[in-house]
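Only one chain is shown below, in C-alpha cells, and it's the form predicted alone.
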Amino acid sequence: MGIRFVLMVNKQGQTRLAQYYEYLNLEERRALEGEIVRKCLARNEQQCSFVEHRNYKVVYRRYASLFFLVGVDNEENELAILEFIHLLVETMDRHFGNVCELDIMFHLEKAHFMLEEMVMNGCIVETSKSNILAPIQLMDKA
C-alpha cells in the first residue's frame, strides 16, 4: 500500500494535521501518535530521519516549527518519502507563502485538500505543484 499515515506536529508534540490511509480507531490513533511523536521529537539533528516503530517505518523532517511525519510500509523507499515531504512543504509554501503552524491551523481544510490531491489510498498520485494547487485556486476564486 505504501503510505499509512501523514502527521504534522508542532515542537510541543501537538498534532496539527493527521491523515490515515488505513483504519485505526481513535484510541489506537491517539496511542500511535503519542508514541511516534515522543520518539521523533526526542531525536537530535545528527540522527537520521528514519525510525522503525511497530510495523511501520516512520520518515520525518522538521521545517521551521513543524515536524512532518509519514508512516510507511517497511519496504518503502525512505528517500522517496523524504522527497514527498519536501514536495508537500514546497506546495504549501507556494500557496500560503512560507507555510507555518498557523497556516495549517487556520486553513486545515486546504492542507487536507492538498494532501488528498497528492495521495490517494496510500499511493502518491500527483507530484505537480501546479496540478495540486489548481483546484484550490479555483475554490479561492469562487
The other form holds:
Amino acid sequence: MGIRFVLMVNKQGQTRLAQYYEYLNLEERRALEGEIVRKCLARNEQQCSFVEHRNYKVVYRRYASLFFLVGVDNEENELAILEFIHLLVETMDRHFGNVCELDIMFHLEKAHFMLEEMVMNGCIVETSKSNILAPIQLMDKA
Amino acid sequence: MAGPSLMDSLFQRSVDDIIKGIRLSPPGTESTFIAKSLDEIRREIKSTDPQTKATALHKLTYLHSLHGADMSWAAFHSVELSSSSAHSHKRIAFLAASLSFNPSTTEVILLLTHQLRKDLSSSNVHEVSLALSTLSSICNPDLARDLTPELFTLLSSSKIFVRKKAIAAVLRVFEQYPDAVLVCFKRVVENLENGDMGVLSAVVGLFCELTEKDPKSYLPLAPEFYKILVDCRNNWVLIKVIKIFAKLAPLEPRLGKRVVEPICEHMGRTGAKSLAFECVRTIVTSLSDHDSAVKLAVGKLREFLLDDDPNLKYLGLQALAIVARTNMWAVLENKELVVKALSDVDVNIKLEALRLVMCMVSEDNIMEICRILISHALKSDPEFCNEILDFILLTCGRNFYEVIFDFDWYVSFLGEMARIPHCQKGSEIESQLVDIGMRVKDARLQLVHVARDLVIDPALLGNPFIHGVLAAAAWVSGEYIELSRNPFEIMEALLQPRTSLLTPSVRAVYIQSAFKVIIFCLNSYLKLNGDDPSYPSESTYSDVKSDYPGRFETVASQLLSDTEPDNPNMVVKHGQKPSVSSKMHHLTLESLVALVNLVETNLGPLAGSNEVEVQERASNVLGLIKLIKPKLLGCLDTREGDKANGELKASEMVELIFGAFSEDLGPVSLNAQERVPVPDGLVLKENLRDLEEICGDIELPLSTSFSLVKLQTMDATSNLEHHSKEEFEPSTESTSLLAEHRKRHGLYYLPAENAGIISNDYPPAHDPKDKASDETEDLVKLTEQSLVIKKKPNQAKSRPVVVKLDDGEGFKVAAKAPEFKADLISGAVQEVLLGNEATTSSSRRKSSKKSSKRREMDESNVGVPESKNEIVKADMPEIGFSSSGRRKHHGHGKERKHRSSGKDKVHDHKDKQKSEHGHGKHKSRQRADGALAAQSPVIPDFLL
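Any chance you could show the form predicted together with the partner chain after that form predicted alone?
First the chain shown before, then all remaining chains and molecules of the complex.
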C-alpha cells in the first residue's frame, strides 16, 4: 500500500489533518505523529525532504507555516510523493484561493474529501485538479 | 442524562464554534473545553433531528481526528446517520466511520453492509463513490464477502469516476476475502487496456501492490504491462508500471532484455526527475546485468549527485549504494562527490555517504579512509561521530578483520577511537581488542602497549562509556603481562584509587589481571633464583623470550630504574642462565615484597565488598598473598640459610598457579565435535520417551535389531531417510544445538587447520577397546603439533595470521529460504490467470500462425506467458485436465523453438515448428476448456 498516511502539521507541531490508510489506534497515532513531527520539524531548508522512521519513509514539504508529511512504504518513489504533495496543495489552493492553515482547520472535511478523491487505499487514483474538485464543487452548490 | 431538548437543538454549537473555542481557550485549559464539548456532543448525538445529530457527529469527528478524543462509543450513531437521505449527512457519517472504525473490532460495521450495498448500487455516482471510499477504509472479511457482487458490477461501470474507485477498492477486498479474486480478477485485468488515466492509474497501482507481494503470479500479464510502458505518457502510471517490471524482470531474463530499452528511453527523454529516478532505480536493482543501461543510469545518478537539491543528492547516494553491490566502479567514479557529501549539512545525506564510503574500503585504502573518517568524526556532532565509529568498527571487523593488514596500526587505532570524547562504542572496541588478542598472535605486543596506555590513564576511568574498553585493556595487560615493559607499572595502574569508579564487573577484571601480574612477577623472580632446569614454566618463558628478545631488554632496564639498588647482596646472581639473569637481576626480593604489600593494601578493603565478583577475586589474591608473604619475608630474614627451603615451598605454589595462567586458551574447531565418530550401535536420535519400554524389558543388545525397534516407534519417513547416515554422522538435532553453541562461544573451537584433529576431551562413548587408548594418544600428539605449528608466525606473509574458526560463514547462518506458502490471493490469481492465459495465448497463437515472420518477432510476447505457464504449473498442478506430462512436452516444443530461433535456422525448422505449434494450440485449448470447467462451479453467475 503505497501511501500509509497523510499528515498536515503546523509549525508548532499541532496536527491539522490526519488521514491514515491502515488502522492505528489513538495511542499509536499520537505516538507516531509526535515522533515524526519532532524529527521533521527539527530539520532545516537545506536538508533533504526524506526521513526514515520505523518502517516508513516520510516525505515532507513545508508550505508557509504548514508541513505536509506523507508516510509511504519502502517501495514508493519519493520524488513522486513530493509531486503529489504539491498537487494536493495546488488543488486546495485552487479551491480555497490562497489556502492557509485556517482554511484547512475550518474545512477539515473538505480537505478529507479532496484527499479521498486523490488517494484510495494508499493508491493515487486521480491527478487532475478539476476532476478532484468537481464533486466538491457540486457539494458546495447543493 | 436527559435527552436532548429543543434548546439544545436550537442553540447547538457548530463545528466552527468548537474550533474557535479551542483556539480562544487559554493554554492548558483546552482539555477542559474539549471535555465539556464532548459532554454536549454525547447529549446532542442522541437527537432525533438528523441535522443536530450530524453536527454532533461532525464535531466529534473533528475532536477525534485532531485532538485524539475517543469516539468508539459513537460508532452506532455513524451507522444510523449513514442512512440519511441528505447527502451531506451521509458524507459526515461515512467520514466518521472511515476515520474511526477499526475494521477488526468495530462490531457495528456489519450493520453497514446493507446501507453500503444500497449505495453501491445507487444511480448517483457520488453516493457510489462515497460508499467505495468507505468500503476501502473499513473493509473486513464479512463486508468484503457480502459486497463482492456489487463491486464486480462496478468494475466495468461505464462511469469512469466510479470505475477507477472500484478498482482501487478492490485491493482491500482481495486482501480481506481472497475468493473475490476468482470473481473480479478478469474484469480488473480488462481495465489494463482502458484509455482513461484515472482508471489506468488505479489499475496499475493495484497491480503494483499485488506484484510486490508475489511477483511470480503476475508474470503472465507482462505483455499488457509492456504495452502500457511503451504507449503511456502519464508519469504517475509509468512510475508504477516500471515498478512492476522491477519486480518481474529478475524472474524472467528475457523480459529484462525486452524492457531495458524502453526504460532507458524514458530515462533519457523525461524531464520529470521522479520518473528518471524510478528508471535509474529499476535499472540498478533489477537490470544490473545490462551493462550499457547501468552506464546510462550511473551517468544520470551523477547528475543527481551534482545537483544542488538535497533531495536529489540523497536519492542519488541511495541509488549508488544499490549499484555498489554489483558495479563497484560506479562508486569509485564518483568518489570525490561521495566524500564531499560526508560534510553535508544534512545528517541523512551524511549517513548515506558514510555507507558508500564503507563500501569502497579495501585493504589498500583502509588506513587512509579511516583517517579521513576519524577527522570527520572529531568535528561532527556526537550522534554522527558514533555512527562513523560504528561503521568503521563494523567494516574493519568484518569477516575476521579481512581488510586489515597492519594489525599494529589497527590496534593503536582502536585505542585512539576509545579516546574520542563522544565515543559510545566501548563494547564493540572491547570485544575487538580481546578478539584480536586471542586471534592475532603477532599483534599482541602492540596490543599490550595500547592497553598499557589505556589502563594507566586515570582520566579515562571517569568516562563510563569506555569502561568496557578498559576492561579489555586490563584483561590484555594481565593475560600478556610477559610482553609488558614494566609489570610494576601495570600493577600500579590496575590498583589506582580511581578504579573505584569502575562498575563491579570491570573491577573484577582489574583484580584478576592484578592477580596474573603478581603471579608473573613472583614466578620470574623464583625462576631466576632456583636454577632448577626441570622448572616447567622455563620453556614457556624462554619461548616468549625468544619471540621478543628486544622487548626484554627494556623490561630489564625498566626494572633497573624501579628497584632500589641499596641491597646489593639480595641481587640474584648466577652463572647458569646468564642471558635471563642479567636481564632480570634487578627484580629483587625487596621490590617484590613492596609489590605484594601494595596489592595487599589496595585489595584488603575489597575483601568486604558487597559485589560478589569483586569480593571473591580480591579474596583470591589476598589468599595467595597470605600464603606467599611469610615465605618471602622468611627469605628476607634468614638470608642465605633457610632461604632455599622457603623459596622451594613458595615456588611450588607459584609454579602451579603460573602454570594455570600460562596455558593459552586455544580455539577449538567448529566441527571438532562433529568429527568424533559415532560408534556403532549408538543412536543419537533415540526417542527417550521409549526409554521406559526399553528399560522395562531386559537389556537389549546394541545391534541392528535395536535400531529396528526404534524405527517403528519413531516418525517413519524421517527416520528412513536418516537411518543410513546416522551410523556415521551426529544427529541433526544435536548439530543444530552445537551450531548454536558455536555461534555463541566460537572462540573456543579449533581453527580450520586443525579440523582433521579430534579433540580428546570428547571421548567417543563406545569405542572399540583396542583402539581407544591409541587414538587418544595420537590425538594428543596431533593437537600438540598443530599448536606448535601455529605458534610460529608465518614470515613469508606480510599479514599476520588471524586465527579463524572453521566455518567462518557459520556466523551468518543463511536464513532458511522461507518455504513458499501459497498465499491465498496469489493462489486465486494463479487460478484465474491460468484459465485466462490459456485462452489469450491460444488466440494469440492463432493470429501468429498467419505469418510465421510476425510470430518470430512477437516471440517474446508469446514466449513470456509460455514460460509463465510452466511456473504457474509448478505451483498449481491440480488445475485443469492437462496432465503435467503433456504440458511438459508442450514446454519442450516451445523451448526447442526458442533455441532454433536464430535467423539462419528458422527455415530448417519451419515445418517442424508449424506442426508443433498446431499441437501446442490444440493442447492449450484443451487446457483452457479444462481450466474454465474447473472454474465454472465457483463463479456460475458472473461468467454468463
